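In the block that follows, a single chain appears as structure tokens, in the form predicted alone.
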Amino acid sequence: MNAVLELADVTVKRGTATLLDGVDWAVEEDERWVILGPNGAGKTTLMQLCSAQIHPTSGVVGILGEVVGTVDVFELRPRIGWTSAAVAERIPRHEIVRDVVVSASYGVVGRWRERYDELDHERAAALLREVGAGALLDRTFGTLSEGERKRVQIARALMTDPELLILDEPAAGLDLGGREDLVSTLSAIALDEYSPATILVSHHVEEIPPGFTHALLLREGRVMAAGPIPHVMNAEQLSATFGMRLTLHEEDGRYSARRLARRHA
């Protein structure tokens, strides 16, 4: 297998703050990774690097066989499917859902004067059906629920048939039902052998979909653990990552965690 992502001794600094510190990490094309860590761990910064949105302060970032800093990122970015709160905020609320998805073909947000052929529209409709949002085709983005918007964004991220799919906290803001629907959708994508290498960012172990193969734990910009999920997902390493004593339970490929009760004298 070929690595779609390779980070070697990567550090990101902003002023006196170190956001990422000496990160080494590689993602193979058949792997599905979940990134876990508390607020401020550096997860969003890591995903900005992986999606060629920013450059490292030091170290080497390789994406899809190219080295960031030596390649035109505007040619690299269309090969990466990316969903995030920042991307969602840029989508015009009056935009028709079919146009939200199809406009990814040109790498634009908000349809203008681009021309799309019938195959583009057919692919957009098929992707919406694939993520359970086929009935939303003619709705405007602003009328959708938060869960529906998440599904539309995932379809948009898949529109260009990306070689790397990055999902930055896709379950944020969802209620229990919306989260479970989304986890099922992401599980189906993860289990599809034709899906691209996928990276999912979350704060919560409950959001890890079955079918994800690897996990990276991040705290204060440093990698605490990384590797196959069975080797990484344990109470000891999770407790060290979140800075509290936790218990971890796994059942049918789903995880749950809770804080251990304090002992009283």
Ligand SMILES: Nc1ncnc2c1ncn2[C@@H]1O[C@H](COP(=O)(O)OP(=O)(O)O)[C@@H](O)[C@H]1O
The other form holds:
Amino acid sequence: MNAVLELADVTVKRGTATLLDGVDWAVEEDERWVILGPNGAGKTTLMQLCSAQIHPTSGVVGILGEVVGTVDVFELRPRIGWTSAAVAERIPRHEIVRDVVVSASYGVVGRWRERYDELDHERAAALLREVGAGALLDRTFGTLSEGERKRVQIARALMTDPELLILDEPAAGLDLGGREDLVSTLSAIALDEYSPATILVSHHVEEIPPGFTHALLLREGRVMAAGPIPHVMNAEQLSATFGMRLTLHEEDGRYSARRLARRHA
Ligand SMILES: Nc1ncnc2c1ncn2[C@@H]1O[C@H](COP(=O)(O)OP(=O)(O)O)[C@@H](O)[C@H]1O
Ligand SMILES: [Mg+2]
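Got the form predicted alone; any chance of the form predicted in complex with the named molecule too?
To see the whole picture, the full complex is given below, headed by that same chain.
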């Protein structure tokens, strides 16, 4: 089994603020990780490191066998599929959905990219069908609902056949139905053995799709717990991460959490 990510004593500082502090973490290619933590914990900063968007202030970040800082990031980035609010903002509203997905492959050399444009379009259509957005091919991105946009972004992130898939809060802004549909889609991706190593950032335990194998809990830039979900997902560690007494409930692979009633506190 190959390590897709290897972080050793990684720190990120901006001015006097420490955004990530002494992070040690490894991700293997068959693992699907969920990153949980309150707002401002450093989740997005951690994903920017893992997608070679930023460098650590200190420590070592290894991605797909390459050490960040010793490798051309423009060769590394196409091997990583990444969705986030920042990526979504760069998609023009008037762009046709099929082009939003296909354009992820522009500039990517090697792999299947040297073939023909027609194959690219077939692949984009197949990926859109896979994420339940097959009917949206000819729509413009700006006319889509929030849930539809998230699906298109995931198809786009998968377009380059990445070895690592990073989804930073894909359920943010979705209504209940939209969230449940997305959780099903992500669960299908997680359970597919041909899917790349996947990292999903969230701050809601309700959004953990069945099939995810590992969890990392982050608070104030520090890893509170990391490992297989059954070892990490318990009320004690979740409470420490979110800074309040929580109860945690699990049913059929889905989690829910709420604050412990005051009389128990
Ligand atoms: N360039 C920066 N300079 C100073 N502080 C920053 C900078 N970028 C992010 N932060 C702070 O770092 C913390 C972690 O941010 P972020 O990684 O976006 O957290 P999360 O995704 O978990 O909400 C937040 O408190 C944020 O305000
Ligand atoms: Mg964030």
